[in-house]
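Encoded as structure tokens, the following chain is the form predicted on its own, with no partner shown.
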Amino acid sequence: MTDKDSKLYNIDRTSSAGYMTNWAARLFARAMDRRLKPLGLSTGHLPIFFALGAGGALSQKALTEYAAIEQPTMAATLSRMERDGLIHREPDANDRRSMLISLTPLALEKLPAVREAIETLNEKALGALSEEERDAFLVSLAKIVAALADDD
């Protein structure tokens, strides 16, 4: 191969926002999944605790939606909450075949530390950021989002 050859064939992974993105998204799961298993947590439920966190209920239709994760990959999820006592169903008064969705008190209580647990991860990532540059980095990364989503 020339050396012609080899910067056709060659990609760059720090070059490709997809690739950076994935890999910045496995460390950052991997991290977090370390603060949370003392909690008896894991990254999977975090989308539960960010969308029921302030106290509400919500259908499981909704926090899939929220989520934005499959049908059965919330289903699963919930059960494994159900068993471990951090979330409870009750029947949604305005919609007698759906349930609502809240977190038990167990789950309030492990709230304070898993928001520790957010923060702390987050300044540590973006602690060599200036102020102005996270700032910049999660709008972009939310149009980013939005543009994704938008090809789904």
The other form holds:
2 protein chains.
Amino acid sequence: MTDKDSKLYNIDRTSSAGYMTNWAARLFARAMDRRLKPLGLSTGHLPIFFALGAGGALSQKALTEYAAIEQPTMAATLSRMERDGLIHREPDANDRRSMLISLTPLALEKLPAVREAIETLNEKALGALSEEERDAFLVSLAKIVAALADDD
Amino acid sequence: MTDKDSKLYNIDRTSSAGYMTNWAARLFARAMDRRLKPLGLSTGHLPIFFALGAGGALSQKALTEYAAIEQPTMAATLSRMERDGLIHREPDANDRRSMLISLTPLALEKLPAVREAIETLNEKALGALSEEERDAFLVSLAKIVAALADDD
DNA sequence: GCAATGAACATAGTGTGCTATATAACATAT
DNA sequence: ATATGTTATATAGCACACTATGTTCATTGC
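Complement to the form predicted on its own: the form predicted in complex with a further copy of the same chain:
Entire complex below, previous chain first.
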């Protein structure tokens, strides 16, 4: 196979939106985890912090839908967070199947540092993008999420 | 805390590039894995297919750099692929520490279906984006990758 | 030539995601 | 009221990412 054939026949990974999105996401996660580690946190905690940061309580089911992950993934993350003293689980009086989840004071204390980490990392990542490019990037991501959200 | 205070104080996750990139990447991976599963493949194989799809052989080290993952991650992925008959490992005559990796005929056979899966999924994900938006999206991703690539 | 340094790969342990499946409680319909 | 189906959570097993560390071979300096 010649170089020319190869070029025609192969896909360039840098022009595949899926490949590049995965690559950027891995770099984001790596960098974020390094910033969160000194706080005793990690990236998987972030959706729960977003959802419960105002101080309320939600069921595991509600958190699962909010975070847009599968139920067993949420269950495992909550187990680790409970183990580490970050969340509190209490039975729902209205439904004995359900548990209400809330952040502990320990977790709430960390919120400002979490916001700081998110903002500085986004700033670093988007440093080479203009305001217009940043807006367009977020709009495109939202469209992609919407297009892929209905299962498969 | 009032709604207004909450808005001021909290970050909206949909305006965090890192959060949205992670979200889109998870949806891409889920959908791609479902398409690759009938082929006996998964997303972790893709960088190796991109790198070795032309039929050559590379060291684990070279593949690790190409895929931009950590060395133990590549080692584990290659072990699974060898177990599943997708790659061949042979000792490098010039450096006894090093192994040369190549795709097996079984893996090479699957290449057209892999390309097809990548193209159709990208098409589905980008369906709501114009040509200009698609180009801009890839350019922004490349800038973000470059900004985050130098470690932390 | 030998010691020290570095490079390539392997292994151990953990987190976060997935699918498939089990269990217990709620809801409904006869 | 009981059987049937649905919903909320739990568990098992795997893939793929990370960090930390060990082993073996290559290289470099003396």
